[in-house]
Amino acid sequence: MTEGQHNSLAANASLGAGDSLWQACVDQLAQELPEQQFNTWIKPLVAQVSDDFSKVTLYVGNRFKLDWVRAQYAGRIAGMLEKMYGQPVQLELAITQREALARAFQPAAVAPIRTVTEPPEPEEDSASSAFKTRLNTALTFDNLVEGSANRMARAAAMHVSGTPGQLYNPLFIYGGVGLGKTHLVHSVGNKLLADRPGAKVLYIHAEQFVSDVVKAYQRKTFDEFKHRYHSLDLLLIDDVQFFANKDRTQEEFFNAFEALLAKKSHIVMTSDTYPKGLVDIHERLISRFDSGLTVAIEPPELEMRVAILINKAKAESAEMPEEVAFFVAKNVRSNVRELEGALRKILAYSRFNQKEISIQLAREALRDLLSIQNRQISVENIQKTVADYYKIKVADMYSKKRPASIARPRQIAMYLAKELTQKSLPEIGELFGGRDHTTVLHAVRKIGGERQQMTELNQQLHVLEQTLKG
């Protein structure tokens, strides 16, 4: 086992050995997967690990979930377990039994692994069961840090929660992974229910809507399905890009959309791109998405990242000094989820080593992340990578030439330099032929704005970022 794998398990030293292996895997998946995917499919899994770590059995609630986890996540989980343990690990999936579930939660011993032959627990039918909101009551406007990156989206969401069914219907919120879209939509639902406890509010991930359509189709229960969705006062739906290529799902969502708007109910949706950037979605559905207010959430600026770290540390009953928060925020720039992952590493490292949180401790806890950044990403490397990608000379990056074929890649390189390095605007300008910092600022704002609107540019930037990050 490598030192990194050992440290990953050591952070969970208070758990049993088998539990530590699985918990380390869960922690890694929490950082890599969108929050709702993780909460829906990974978090409910119960693991049994054999004494020699050679076999891990995951218990899943029902047959549909078992098939989905096997198809979507099993290969990834198996590879992750093997990497963490350092040797091959056999992964099996089984449907939960009540007694098997109870044994799995007992820390004293690992339950014997055996094939589950008894019928599964009855599955809750979302079309006919008692109404549930699926809201996470911990996600509210009060604990959502506000900054320029989310100010407009937050203001629109608060307006919807106060006066649903009126302006901004539908409200379409888009942005990259881990920027707080899910927190925002839960906040809308929780605020509305606080004001109107009798309101019918439902939060759902697009994958669950797909699942409900499949079940209604299999069981011929579309009347119950329609009654559930068409009777809502507020529908909050995450990651509508998952509707791509699912014609029947799109048809049913269109019908629900029309029914809810007709009765002046409100719809709030999130996506990883703006409506017209969605692919393999019917045009009439995209036109509905774009008919209300569309607003972006952007990566948080430095001060907002600092505030997020301090607030989340407090929520974990820990105190993060401001200078440590600034150090972490300067080195973790992409999204809130990566900030949370960095914070978890620092807190685990602090508790395991029984040391106070300091810049030195944060540097040690995040050494893998920092070494990758320091080794691979420099302004010079960005200039070379962008020049190669757009087939221009590296010298053109700091020349005075201004044709579009050169000026455009130069602006993209300036944008990436600001996003991926710790250089200030004047420092970046100096490395681009002694240009003024206002020139760099213009490029950063221009490319950042166009990225939200132009799918092709966003894809190009994504390729460049992945190339630079290795």
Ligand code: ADP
The other form holds:
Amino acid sequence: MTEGQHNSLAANASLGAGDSLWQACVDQLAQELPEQQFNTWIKPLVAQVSDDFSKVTLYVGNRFKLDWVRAQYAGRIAGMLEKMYGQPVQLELAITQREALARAFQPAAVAPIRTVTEPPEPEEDSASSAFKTRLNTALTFDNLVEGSANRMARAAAMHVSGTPGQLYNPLFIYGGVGLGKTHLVHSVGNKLLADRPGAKVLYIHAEQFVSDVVKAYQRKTFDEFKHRYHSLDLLLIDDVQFFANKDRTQEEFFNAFEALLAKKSHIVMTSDTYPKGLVDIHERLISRFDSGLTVAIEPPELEMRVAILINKAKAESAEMPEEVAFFVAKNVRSNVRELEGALRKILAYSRFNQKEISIQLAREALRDLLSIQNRQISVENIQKTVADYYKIKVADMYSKKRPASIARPRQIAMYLAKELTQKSLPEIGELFGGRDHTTVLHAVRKIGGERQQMTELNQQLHVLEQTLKG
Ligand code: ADP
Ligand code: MG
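What would you give as the form predicted in complex with the named molecule, now that the form predicted on its own is on the page?
Next comes the full complex, this chain leading.
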């Protein structure tokens, strides 16, 4: 299949969260399957994701392919989607109507299947249609929680949205899936437009850009294409790793890039890796990518995950107590998208059962997710969890420091180690920086005794125990 064919099919992918889910699944399959298999069976699939992500419909070209995909890949895909999304996903296979499929391969086609996560788009490149930014107005700086994981990237993006065309051009943001790259670039566009409603801003996924190039090539409308891209004030281009092996696209992007920079328009890019880590992209582009500012977004640390959960719950008009957020954040670590999945489950569970959100409820709602994880409680895990909870360093668990703000959490961790693991007192002492077993015994008795008297301590221990047990 040629670049053009594939991409005119892929062009229907508008860019909702459902698409990212499917895209993540495709990316993973691309890594796991032999290339030939992937190109033959997976790449041509067109996905339609329902609004609540509970259902994914895959469209295939004919009955034979449908049977084959169902037999060979459906189970695997369903499992993958469920894992990525943190909730069961119903997978359906359907045959693309011949007529629709035929149209999909025509350059002039309005794509046959749209994801239902976004309203249909008009033909965006007809000369008469109004300028379209493709921005998702729901993704703003206001609801992008800041933490040390994204502080640099967020600050640089803020700066660009305030004074585009000056510093940090291009801004290159990279990081793993679900960490907020797409959210961040939309925020830049939305902020600039709020300040300067007349600004020409375009958000585009790299795959869509590829498909625009192909269309312009087929229809011989490169002048229009150039005019459209080269006249922008701000170009936000997402997931540039998709330019890999697309020579024609890379050339056109290079031209647009040079033109935009020359007129001091701003370019913000995202990618799953830093520029030099990109493969199958021309060296001259890579060096351009790296010529402004390159910043990473890291996976969110615990505190940030807690803040994100509380924020998102609030946005859904639900109250998530901090201890529940702590419990969830401690157990769902990989990325923000997974956190959102967990939150959605908890909210649904709470509404459905008309119960308040508590650790107990969260545990029930996330039962499947939690049971996947290894539930072995280690002393190390206890030390980390307790240190996080009381906001001290893990190293202080082994250190000789004695101020109460450190000594007390350390005693609590020793107490929990005795209670929740099979380790002996000397073993525990050893794991706490080579302390004597009498020190451990003292801590165990002290905390155990105080717990009976002090409700606040008892409550804290309860949260820690629940969190550790998962
Ligand atoms: P990426 O593009 O890096 O794969 P997304 O931007 O699609 O990730 O983010 C995944 C989801 O997580 C989105 O719903 C996004 O709004 C949300 N998200 C990511 N980071 C944050 C954050 N710091 N604060 C709030 N929501 C976030
Ligand atoms: Mg993204």
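Positions refer to the first chain, counted from 1. Between two forms, the rigid core is the largest collection of C-alphas that superpose within 1.5 Å. Because the structure is predicted, anything quoted here is derived from the model rather than measured.
Rigid-core frame, C-alpha of Leu234, shift of 2 angstroms or more between the two forms: No, its C-alpha moves less than 2 Å.
Quick check: Glu323 between the two forms - does its CA shift reach 2 Å or more after fitting the rigid core? False for Glu323: its C-alpha shift is below 2 Å.
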